[in-house]
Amino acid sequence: VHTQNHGLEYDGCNFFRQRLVLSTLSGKRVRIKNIRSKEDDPGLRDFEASFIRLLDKVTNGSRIEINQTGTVLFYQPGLLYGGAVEHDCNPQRSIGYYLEALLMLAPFMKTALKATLRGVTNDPIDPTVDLLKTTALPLMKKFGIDGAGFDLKVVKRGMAPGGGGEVLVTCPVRRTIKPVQLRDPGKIKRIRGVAYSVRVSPQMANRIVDSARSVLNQFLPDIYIYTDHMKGANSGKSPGFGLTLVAETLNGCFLSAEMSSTPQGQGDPVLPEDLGRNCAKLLLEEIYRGGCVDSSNQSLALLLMTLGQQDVSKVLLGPLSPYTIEFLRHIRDFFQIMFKIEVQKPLEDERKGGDKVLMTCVGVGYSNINKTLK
């Protein structure tokens, strides 16, 4: 990272979203160079260009410059405006790719966000819309981002590679973010899930549910997995099925896991029985890692801690993912915030799973300058 008079400078295409999101929130300009400059097909990919267009839609007065080959990007963030936005996400990545970043920005808009995103709702790479709905939203509520207008609705499902799904996101604006203390997740009290199938036999979803329950029923009686079979125009363009599982703890923390079938024409097909069983095992793995936030939402939690009022926030996480570690470095660059990281080893006789990390920081006291005073 080179800090120059025109903001921060980075190399390469990795962690593209987190740089642009943090740049938008901190108001610091950012320049990213050597984007895939050594590849046969250099420069930004279509899904990244689509992400930039989405940023441009929710902000006002952003300046974006890209050189001819697409290997250098300069971004000067404008004000977060929000309001009603429609965006066709590039089907190379699922809507979750765009949504993760949008949820980080949504509370700090000038007017409440009401976004309609179209594209792939479920694919094996990115977090699906169902996962974000069941884990990211409850997490944001803990930081005081809630209200009647906070919702994520799957209007149409669209599996990879064809897409054709549609999602409606509404999020209220907040003046400030409150600090949190999430130190003890408590025991798992129930498991909920959604097994979805589109353009295949509705029986697929039932087969997934049966096989997932065969694993989870050994541990817990309170399990309910909904089946969601969308028909006709609401089922997108490609066939597929999948499962999202969420375990809720006594203290209201959510840990989740999910799997989607292999996209049509890409590799070996998956049996619904295997998918259900493997997804249940992934959930057990996530519970073993533990913490108050699951691995897919670690960076969202850390961002909201950073932006909290000037008070101490503490959150217990499972082992940090590589993406999260890089996110911590970026938070240091953009907000000059360092976290105190304490590793907590479980006691011998306690069955508490993997090593936990207690993350502590003092928020920067970020206040939403875009929000109009009423």
Given for the second form:
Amino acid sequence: VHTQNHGLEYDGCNFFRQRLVLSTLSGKRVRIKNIRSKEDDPGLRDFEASFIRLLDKVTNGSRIEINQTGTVLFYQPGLLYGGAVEHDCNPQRSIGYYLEALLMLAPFMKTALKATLRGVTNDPIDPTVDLLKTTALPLMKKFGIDGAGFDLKVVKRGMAPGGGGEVLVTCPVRRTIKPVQLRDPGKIKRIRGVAYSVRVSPQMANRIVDSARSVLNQFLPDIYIYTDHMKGANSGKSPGFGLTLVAETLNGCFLSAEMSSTPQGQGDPVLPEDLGRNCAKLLLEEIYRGGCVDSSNQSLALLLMTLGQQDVSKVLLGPLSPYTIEFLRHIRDFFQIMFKIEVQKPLEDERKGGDKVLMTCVGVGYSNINKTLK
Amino acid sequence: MDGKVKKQQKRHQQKHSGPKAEKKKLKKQEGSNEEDERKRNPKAFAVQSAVRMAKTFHRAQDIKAKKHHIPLVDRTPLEPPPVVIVVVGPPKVGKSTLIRCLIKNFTRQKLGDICGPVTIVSGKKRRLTFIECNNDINTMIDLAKVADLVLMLIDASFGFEMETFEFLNICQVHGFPRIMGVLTHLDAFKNNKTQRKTKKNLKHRFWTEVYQGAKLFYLSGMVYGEYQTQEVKNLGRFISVMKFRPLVWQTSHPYVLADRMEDLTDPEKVRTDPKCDRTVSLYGYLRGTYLKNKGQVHIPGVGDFQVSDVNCLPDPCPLPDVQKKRGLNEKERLLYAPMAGVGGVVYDKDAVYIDLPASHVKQQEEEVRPTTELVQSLIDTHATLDAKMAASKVSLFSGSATLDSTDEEGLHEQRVWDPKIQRERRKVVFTEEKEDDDNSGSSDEDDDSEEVEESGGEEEQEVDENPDEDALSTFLKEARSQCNEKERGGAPPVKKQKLEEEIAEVPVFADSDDELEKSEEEEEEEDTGRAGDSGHCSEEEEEEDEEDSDEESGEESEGKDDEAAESEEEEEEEEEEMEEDGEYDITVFSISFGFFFSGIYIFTLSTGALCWKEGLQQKASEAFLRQQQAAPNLRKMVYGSVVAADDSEEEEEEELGGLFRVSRPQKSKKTQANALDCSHFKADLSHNWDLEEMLNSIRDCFVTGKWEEGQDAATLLKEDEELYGDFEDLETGQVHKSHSGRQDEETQVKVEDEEVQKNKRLEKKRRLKERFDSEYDDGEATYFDDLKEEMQKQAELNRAEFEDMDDETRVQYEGYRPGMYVRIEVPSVPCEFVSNFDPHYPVILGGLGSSEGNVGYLQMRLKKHRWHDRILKTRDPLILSLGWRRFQTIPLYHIEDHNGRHRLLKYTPQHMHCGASIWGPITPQGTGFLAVQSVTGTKTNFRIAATGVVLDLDKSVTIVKKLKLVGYPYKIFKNTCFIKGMFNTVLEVAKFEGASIRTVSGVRGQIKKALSTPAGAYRATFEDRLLMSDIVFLRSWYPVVVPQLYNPVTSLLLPVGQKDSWAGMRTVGQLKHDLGIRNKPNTDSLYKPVVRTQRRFNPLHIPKELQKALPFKSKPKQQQSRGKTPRDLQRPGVIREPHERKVIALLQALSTINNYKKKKAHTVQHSKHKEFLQQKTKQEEAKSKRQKELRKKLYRAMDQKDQKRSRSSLKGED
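What about the form predicted in complex with the partner chain, after the form predicted on its own?
Zooming out: every chain and molecule, the one shown earlier first.
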């Protein structure tokens, strides 16, 4: 990290989204150098370019400069504009890649966001749209981002590598974000899930459900896994199937796990039974990690804590993922906010999984400067 | 007197009988009855009208609801910064006198020149900062933004002056602080009555401006050039009990009203280039909200800066310690005014002047004495800078290199790492202390390393001055900044003072995790210093080694908690497993801090260290403590070192190696800088979820698992049973008995621990009460109450969260708290700020929000101030005060049309709001601003030109101005026309195809298609036939670009005495006026005398035929009017003969007589005739009367006859 006059400088393309999102929110310009400069195929990839284009669509007056090889990116953020946005996401990454960043920006727009994203809805790399729908949205609701216009709808499902899915995201705007105290996740009261399958036999979903239930039934009777088989125009371009599991606690926290079949033509095919069982185990792992926020949404929760009022927010997390750790560093770079990190070790006789981390911070007192005052 | 026995007074005896007693009795009895007036006189309280009742109720509720404000989280700090009291008023009204009097009142000290802010302790819980506001509009604007209380001085003998109103209006825009009026010069009134009247008038006018009932203070007269003591005392009391409202801007931004300024620039650099940018440190109490290090600040009058460092210093003017007594003692009445030269020390921009005679409080003197010596010694050494520079070139990492100069006196001092403040402290070595020191290796090693550091990193050290070094007062710092080399020479007396404290503190540090908290840079420095002998192994290793080999000793030394030790051991086991995996490179002399990564603790072992045997007990306790705080490790993993601020330099030093090497994020980042950007957290493969034991580890996460004590359903049920006991089922008649009684017996038999029982009972009671409360209290709680309670809770949490943390760590999380005395270092400040520094002008550091440092387009609502006598012109530069800033910009005024179009206005409307778009600093919506046309002098009678509020920040501005394109028809076919002159090319026409056009006379039409020749001509159709003389025009809207002028008013950079003469861009009008340019007017527009030619009409010609046909009346009269008869045709007058004349005269006389006679006769005749007529009428009347009578008689007779007849006929029939 190198602090320039008014701007920040970074190396490499990793954590690309974080940097651009935080830059947009903080108004600090950012320069990213050495993007894959040593590789055979240097510069920005298509999906990153697509992400920049999406950012350009939701902002107004931002300046983006990329050098000829694409190894240096300069970004001067404009104002978040929002409104109706349509974007064809590059199928190299799934919509989740774009959506994660978009959800971070959505509450701070000038007008309520209504984005239609097209591309790959489910792939094994990024969090799928189903996962974000079931975990990120309830999490954001805890921060006061709520209301009728807050929704994520999977219109069409498109598996990797072909894509062809479509997602509709609507999010209202907020002027300020509430501080939260999420210290106790509570006990898990039910497990829900979606087993989806497109362009394969509808039986696949049922097979997934059965195997997943077999694992989870050891803990809880209240398990319901929906099967979602999309046909025809809504089924995208590639075949595939997968499972998203969500455990809901008494205090309204959501922990989730997911697994998708390997994309067509890449790697060994998986059996639906294996997939169901492995996914259930992933959920158990997630439960073992615990916390009030699941591992893929840690950064979202931390961001919203940062952007809260100048009050103390607390969130109990599971172990920090490398992505989150980097995010924390970035937050410090952009907002000069440090989190108080306390490890909570489980008691002797407690059987509640591994160590937890209690994150505490004082918000920056961010207010949405994009929203118009009438 | 004393000797006399005082005579006992006779006691009053109450009457028990008699009329008085009766009366009293009656009164008593009645009293109880009268109590309830409603009962006694119910009619008076009866509902007269339901409607009125509803109305009054409604009104009462309205008033109640109006009092509600949106509840805010109370963020006032526990120890608030001093209250800023700004004393405002026109010149010569007595501002300085008032401040002087107030200071004297509170502190019993006399101040000469009031220069810069003066901070005093006014009470047990309140400090005040007085600052005088001169009448420069810049100062007024700046101080209005930071004021908590405004003392508005008004010369009563003169009345209100414009400055007062200007300041009030400035306050109104930037959040209204408390305002208290003070009337002075009241002794100028000779007449008591006029004085009273003036007071009243002024009061009411003041009330209309501030609010009804605003406090206006009267300072009646002067005694020996001061206000009357009693009145000043009263004013002081008012000030010290006053409550302040939180203002939006102030509570959401940190700010510092600097009371001290220092130039930190290298003197050599200044010498070589006197105009070089300076590094300046500003001191003051932090107010508003938390200030983050490295944030952006704006200094009004100078510009925007990035803060390079913030330190919190010991409070120079602290509140007294907690105590019972009511007042303050003399020692606690502190006064702090560095700019005003109180306490004998004057801080100038580049020197410290010390007034040695003790004229101030003793306590302060004591503090000053040692440092004054120091400072004096320092001042002399100014010239040896070069030598110092040369000396400092001793290589930093040579390890063995020591400095001779430090050796001499360095014997007395030692650098001690203080984990609390993350700093090295310099302390004097005692023999006893050395024993304590063994935890941090041998002391001489330390000395070595420390000295190396000293020589190398002096510049840094100086910057990161230890804020906890209380004894090294601010004076010392001042001195250090100037010449830190010689510091050691003068230091010893100070050191000794400090000594006792540090000794006391040492044991506390001994078992704290000092090494861990240390900043990385310093660690590495230390490493290099110790690399040679490596006598000091990290605690991490120590801990491990020690545990491996010598467990008993470790445990025995801990002796506190077994659990912790166990957990430690567990972890170690884990570590060992990891080691077996061989995933980690074990580096000699390097450790990685136990960090928490994907749920595993990773420790890298070091093998080289062998000095672990020293101070095992200490180490063990340290280890234990550190174990307790796994968090710092995790924190370290995330954020790097605690003082990770300047880690950029670190990267180069990595090769140096050494004892410590943290698994640095930088390093790891380099390897994965171009890795896949993915938020997925890969599952830990070591967990096998097929194993029962794994499954068991999360059993309790589910509702099916075991519940906690207080939540378990079974225990809750049992509790209920115990609480409510027996109950009878009424339907079945079955009686349920509680078995608590039996249980009780059993417990008694068992004689369980009573404490536990008691606690349980209490807990139960509490829970029951809670349940009861929630059931019955919440019914009345409104939404508002709930909200308030929520805010209250949040406020408590905010207070409690970081309460027990030491300041250095706390600052990392929260930022610097308001109320702290901070030193802010600002780099690259223009040299004029220092060279033209004038302490009479306030220096404010206003913190900026996250994106407030950027510049962009702003849309605002603006209204010309009703007292400003001219309207404002679009594109005339205007100076705005917005947020912290004052800047010149070029606004475009516009107004929104009904269809949402923003139409450009040439001038602001007279009495209406309009929109204004500017290019300026991004400021949150809802922020108020004010505009002045010029900050120079007081030429205009009311300087505030306009006020308004920011509405929107939008990069795409859509202001349009009307543009009419004009064309002329050159060919007309019926309704189609060819029009030229409107466009120049075919392309232009193509763009406007289909556009509607209009002629002056109102005929509408449409552009159809371009014509090839002439260029720019087109075909258009109209609703009617055009004339060649018609003009066709096209109404269009042309977008206007907002000019990008953002010119901060740099008034503080101007030379002393000219600070109020900032002149930015001039308006066109001013320019023309200044240069004497007058536009040549269009000659067509000039007025000329109107010359009208006489109108001539041709004669009307009527054809002969027509003439003939006309009737005579209408025929043209051929005959000319006769006119005058010519002289020759005129008849001459007749001249009579005398005789003839006589005859005629006689005739005339005769005829006159005759006429007279005739006339007389005629009158006589006339009167006679009149008489006759009268008589005649009389006769007539009489006659008619007679006739009437007769007729009456006759008719009556006839009637009677008729009646008779009819009666008879009727009878006859019967």
